[in-house]
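Quick heads-up: it's one chain on its own, the form predicted alone, in structure tokens.
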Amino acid sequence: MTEVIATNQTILVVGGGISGLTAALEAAETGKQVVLVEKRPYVGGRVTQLYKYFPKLCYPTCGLEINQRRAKMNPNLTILTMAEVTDIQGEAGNYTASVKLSPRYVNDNCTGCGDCGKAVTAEFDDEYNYGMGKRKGAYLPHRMAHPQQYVIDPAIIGTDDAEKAKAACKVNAVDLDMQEETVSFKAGAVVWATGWQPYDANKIQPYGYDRFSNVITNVEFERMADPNGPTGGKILRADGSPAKNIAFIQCAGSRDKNHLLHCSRICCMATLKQTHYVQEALGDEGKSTIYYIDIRAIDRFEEFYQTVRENPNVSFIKSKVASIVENRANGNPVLKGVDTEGYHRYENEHDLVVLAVGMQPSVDKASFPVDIVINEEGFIEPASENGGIFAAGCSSDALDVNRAVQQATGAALRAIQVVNRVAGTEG
């Protein structure tokens, strides 16, 4: 049975992505007791699925390693993975949280050796790579996963594969008898950092994501470009051939009353970054065409934008693409629309189309455990009615990593103020 030691001066952080991890670490390093709840089997969130950051094109692994080390060294931080908050009762300074823990079927004896994964044969779509590859029924979610523990997929429990995984483990880490459990504990304040999810491209019917195999999303392209990703860093079409002529469609589902009302802020910069991936993988053979309404390279990113603009292998077409059809002879997507600079119609054929889908907040008001003020775009408002619950990162707005970290630090400070007041009144 899992035990969580907490009081009404504890801070609960919901979500273990870059924002939640930042808020949890900042609060814990001031001496506060913090419980971090993450529904995935590991912390780090979508940042772990990025190949590079913009504008420096550096790797997220460096910052992740630092944060993981901070988490391991801090005795004030308790991390619960494969966990979801199911209920919060009370008021600022005196909450009681209920958390459901799903079984990992692997205990803390795990050394990450991988013997269990080698023993099983069943394979499943790999969530970490957005379903573009397969993983085993016993798996490490990714090479830098924290905690560095394997997971047994519940679909193989009760099968020969599960028994093979158990038999292969030399340290008795595989526990097939683990059960779902619920723990309850006190907290004085809550930081809600459940992050974002890519907008469902299937809903953008004119672009044919659900029908055309050579239309993918920007998050899928990010994993494809990573040498540790499903294609080993090769930019490929669905048939396995190289994609050399690539279209990027901006605002795919964003700034649209039929989809997401807001601008997600990061999409333009993400696409500009991804044109570098094309050059990296293909050299001058790689051609990128960006179809855009306008390019939003705010603040310090203008120079990065201008560098891409000057690249002779990158073209810009000012247009909201109307529709995509498929050339059935070769499987190429054909983009149709009007170039607003000159107002001429086009039907442009490409090897691969990348949809820059927007950021949709992972805040579900219908199932939120307490009453909360949420705006029409789905983000949590900084309202006094929220009491001791504070949004961090992309629960509060569409933010890039840098701004999400800054905003999460502010959320942690506000949570600290609440528990400090509790301590003051009890003292």
Second form
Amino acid sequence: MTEVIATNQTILVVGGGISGLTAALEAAETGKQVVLVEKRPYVGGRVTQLYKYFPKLCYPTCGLEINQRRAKMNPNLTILTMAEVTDIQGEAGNYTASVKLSPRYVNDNCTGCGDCGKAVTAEFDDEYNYGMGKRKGAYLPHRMAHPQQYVIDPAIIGTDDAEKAKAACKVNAVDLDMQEETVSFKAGAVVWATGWQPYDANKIQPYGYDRFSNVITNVEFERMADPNGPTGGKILRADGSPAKNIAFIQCAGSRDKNHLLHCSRICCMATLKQTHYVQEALGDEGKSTIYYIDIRAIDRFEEFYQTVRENPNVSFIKSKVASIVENRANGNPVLKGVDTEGYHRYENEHDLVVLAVGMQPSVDKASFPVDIVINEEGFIEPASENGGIFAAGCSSDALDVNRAVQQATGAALRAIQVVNRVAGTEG
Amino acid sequence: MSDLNTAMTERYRSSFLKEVEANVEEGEWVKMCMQCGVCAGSCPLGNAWEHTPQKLFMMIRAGKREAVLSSDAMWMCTSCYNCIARCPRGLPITHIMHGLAHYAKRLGLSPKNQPTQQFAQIFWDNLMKKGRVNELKLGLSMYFKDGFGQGIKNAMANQKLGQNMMKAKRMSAMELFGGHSIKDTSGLQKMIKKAQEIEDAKIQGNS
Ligand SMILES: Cc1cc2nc3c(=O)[nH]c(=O)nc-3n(C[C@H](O)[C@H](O)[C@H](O)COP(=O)(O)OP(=O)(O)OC[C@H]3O[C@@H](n4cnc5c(N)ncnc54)[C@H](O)[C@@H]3O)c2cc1C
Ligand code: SF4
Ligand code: SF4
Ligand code: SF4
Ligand code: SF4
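Alternate state requested, the form predicted together with the partner chain (shown: the form predicted alone):
Let us now look at the entire complex, which starts with that chain.
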């Protein structure tokens, strides 16, 4: 049985992405007891799936490593992975949370040696790479995963593979008898940091993501550009041939009453960043064309934008693409629309199309454990009705990492104020 | 120039957008257009017309009053609703197109020989007589709108269609003699006249 020691002065953080991790660390480092609940087998969230960060083009792993070290060193922080909050009862200063823990089938003895992974044979779609590429049934979710602890896919439990994994482990870390369990504990305040998910590109019917194999999304492109990713950093078409003439379609599913109402705010910068990936992978052979309504490189990002503007291998077409058809002969996507600067009709063929899909908040109002104020875009509002529950990062708005982290620090402060009040009345 | 047109030009001298907002059906939506181009790119008319909705909306904002109102663009709209379904801003584009056409016609600025407009007029006149459309007379008026010779040619070319319509009882040769009507034709005519007076008063009030 997993035991969680907590009181009504404990802060519960739901979601261990960069925002939740930041809020948890900030609170724990002021001496508060913090329990972090993360659904995935590892912390870091979606930034672990990015190749590089704008605007500095540095590696997300760098900042994450610092956070992971802070987490390891802090005795006030308890991290529960493969865990989901199923219920919250009570009010500010006195909540009781129920958390469901899914079995990992690997215990804390795991050294991350990888022998179990080598021993098993069954393969599954690799969710870390958005289904591009495969992983084994005993796996480390990604190279830099924290904790560095293997996971056994429940699908191999009861098969030969499970026994092979167990036999391969020299330190007795594989425990095939682990069961799902639910733990309940107290908390004074809650930071909600469940982040975002890429808008479902299948819903943007005219772009044919579901029909054309050379139409992909920006999150997939991040994985493709990563030398440790499924293509080894090569920018490839579905048939494995190199893509050189790449189109980026902005606002794919954002700023649209048929999809997400809001501007997702990061996708212009993500695309500008991704033209650097094209340049890096292909040099002058790689051409990027950005189809946009307007480029939103907010405040200090203007310079980043201007640098990309000056790159002769990047072109800009001011137009929201109306539709994509496929050239049957070569599988090329053909983009159709009208250029706003001059109102010329175009039909442009590209090797590969990257849809700059937006951020959909991962806040499910229907199954939210308590009443909460959510705006028409699906983000949590900073409302007094929310009591001691505070949104952090992309649960509160479409934010880049810098802004998400700032916002998460603010949420941690609000949570600290609540538990301080509890301490004041009790102490 | 019609009197109404002169009055409207006077009143909205500084802003054609305001004129459209006040007088064109759904005109207040025009300013919501973000010039993304999806309507233009989704319209089945493609290259066939002078100005796409996107361009018309920009022209309205740029004050190109003459060019917009005398254009045949909005008369070409087939009401397929592609643009409305796709517009990210939810503009009722089809309605604005028809609203613009209607307003241009009221001001006497619409292009004289535009066939959709001619058809609309013929249809209206036909409907007003009996309160129901007389398909036979409507067809004949369309065929003969460009003169007798062209009319015979048109009628011959569409002979098959006419015959099929008669077979399917969608049209009757007897329609040539009077034709079917509603019970109270004069009542309908009075109602329409009243509606027109209200409309006129509204637009005069704006002028
Ligand atoms: C294509 C693309 C490129 C980008 N590039 C950059 C960039 O270069 N620079 C930059 O600054 N920003 C970039 N961003 C934005 C960046 O990804 C976000 O700012 C960041 O991920 C926000 O972190 P978060 O913690 O708020 O959310 P997330 O990363 O989504 O983390 C949320 C965490 O909560 C967990 N979770 C979800 N639901 C539950 C639940 N019910 N219970 C428990 N846990 C749950 C998730 O598993 C996840 O670990 C990019 C975004 C995109 C789409
Ligand atoms: S479970 Fe055992 S075999 Fe697998 S990585 Fe961990 S220590 Fe190695
Ligand atoms: S950031 Fe750019 S691409 Fe993303 S929704 Fe806003 S305008 Fe569109
Ligand atoms: S689709 Fe809508 S917002 Fe876009 S140009 Fe047309 S009218 Fe304007
Ligand atoms: S409704 Fe009219 S303007 Fe709109 S797409 Fe169809 S034809 Fe074009």
